Structure formats: structure tokens, C-alpha cells
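Single chain ahead, written as C-alpha cells, the form predicted alone.
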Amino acid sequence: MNDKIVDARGLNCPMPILRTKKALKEIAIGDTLEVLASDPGSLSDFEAFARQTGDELVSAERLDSHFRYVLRRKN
């Protein structure tokens, strides 16, 4: 179970990333954040975001109508 969920379905870049960045600041280091997004470019956005911030992209999966990402706050 993840510590917090951000539902960014229906939002285009950069909104899913901006909401994720804000939500990560609200959870403790080591906790996980689940993000739901429908933007087709979100996979590359979340991979780049994790590289740049040092947070861990634990999983990325494509579901029927959207994507599901789990990130772990590292710093």
C-alpha cells in the first residue's frame, strides 16, 4: 500500500509532474507515492523526473485507460 495517491488523469504535461513534486514534499523520506496519469508522454516524464530528483521510480505500468506510477521519496 502506498502512502499517498495523486490522481492526475485528464491532465497534460507538466501538471502530473508538478502535482507529483508537491505531493512528494508532503510525505516522509522512504514513503511511496502512487500517481495515476493519462498523458501518453508521462512515462518519459516520470523517468526523467526520477533521474533529476534522485527519487526512485519503483514501478511504471500501463493499465487499460491510464498509467500507474509508484515513486519512493529519497531526499
Given for the second form:
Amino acid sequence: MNDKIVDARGLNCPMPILRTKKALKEIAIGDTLEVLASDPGSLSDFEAFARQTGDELVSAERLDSHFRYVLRRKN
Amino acid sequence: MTNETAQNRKSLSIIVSKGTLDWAYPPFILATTAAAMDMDATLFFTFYGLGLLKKDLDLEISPLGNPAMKMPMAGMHIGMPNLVAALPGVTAGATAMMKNMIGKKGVASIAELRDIALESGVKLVACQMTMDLFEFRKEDMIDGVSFGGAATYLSEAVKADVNLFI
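Other form of same protein, the form predicted together with its partner chain, not the form predicted alone:
In what comes next, the whole complex appears, and the chain from above leads the way.
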């Protein structure tokens, strides 16, 4: 079970990333955040985001109508 | 915030010289995303870009002299001849159409992105020379804006990893 969920479905770039960052700041280091996004560019963006911030992209799944990401706050 | 020291943090600076609705997006999208990615970001607003800092955001888009602006309509992309684009009301109509598309496609408004920029610590610097030139007053601008000139911009740009002119 993840510690927080962000539903960014229907939002376009850069809102899924901006909502994700806001939520990551609200959870404790080591906790996980689940993000739902429908933006087709989000897969590449979440990988790049995690690379730059050092937060861990635990999983990235493509579901029928959207994507589901799990991130772990690292710092 | 990362544990990185201030010296290790990456940074972005952008000169923002355009103030139409379409060109307002790139600087605010990049600066808010940079802040989300633990980067420092500075936007330097000069000439027509200054309008993006006004309390009263009244942004428009014009198809006049803009042959690349082809809007999706009835399954096609249609541009507008300059003679038509020059008619009164066409700028307002094109602006309304663009704002409608922005809302439908889940694209944030400039006001929303600007608020996030301020909240996330993006530095917004207004060019003092352009303020004087166009007779803008500090009280016309939103709170949180600082004022400076070329030296202020360059002192940020010289240490930034990404510098853009938009």
C-alpha cells in the first residue's frame, strides 16, 4: 500500500510532474507515492524526473487508459 | 529539497521577451518543472515579456502574420489569411478559441503556472529599463517580483547550467 496517491489523469504537461513534486514533499523520506497519469509523455518525464531528483521510480505501468507510477522519496 | 549543497544544485535561466498567450507557456512550464526537479530557476522578463508579470493578466494570441498557427477544426488544421486576421474581433476570437482548447486538453492556465512558479521559489525578475520605457509601475506587477538590469541577469546566467532566450 502506498502512502499517498496523486490522480493527475486528464492533466497535461507539466502538471503531473508538478503535482507529484508537491505530494513527494508531503510524505516522509522512504515512503512511496502512487501517481496516475493519462499524459502519453509522462513515461519519459517520470523517468527523467527521478533521474534528476534522485527519488526512486519503483514501477511504471501502462494500464488500459492511463499510466500508474510508484515513486519512493529518497531525500 | 535534496541534500545537495547550494553549489551542486543545477540551475536554469530564461530571458522572457514575448508576452502573447502561446509564448507565455514555455518559460513558465520550464521554470516550474526545473523547480520540481530541484533546480534553481530565474526568469528575466524584458520587453513584451513584462506583461506576464502584471496583476491583471490579459493575454491574447493573434493569427496575424503567424502562418504557422493552424488550429484543429473539423478534422483538419486551418490557418487564417492575414487579410482576415487583421479584422476587428479576430484576435479576441482566436484567443477565446485557444483558451477553450487549453481548458479541454487539461493544459494549465498561465495564472496557475505563475502561482506555482512563485510558490516553488522561481525567481521572477522584471527588467527595470523596460519598466521605465513602457511606463509600467511596480504596483502594476504581482508581489514577489524583483527588479534589475542586464548585470542582474548575467550574474545568474553565468552560473546557470541551462540558459534560454524565449
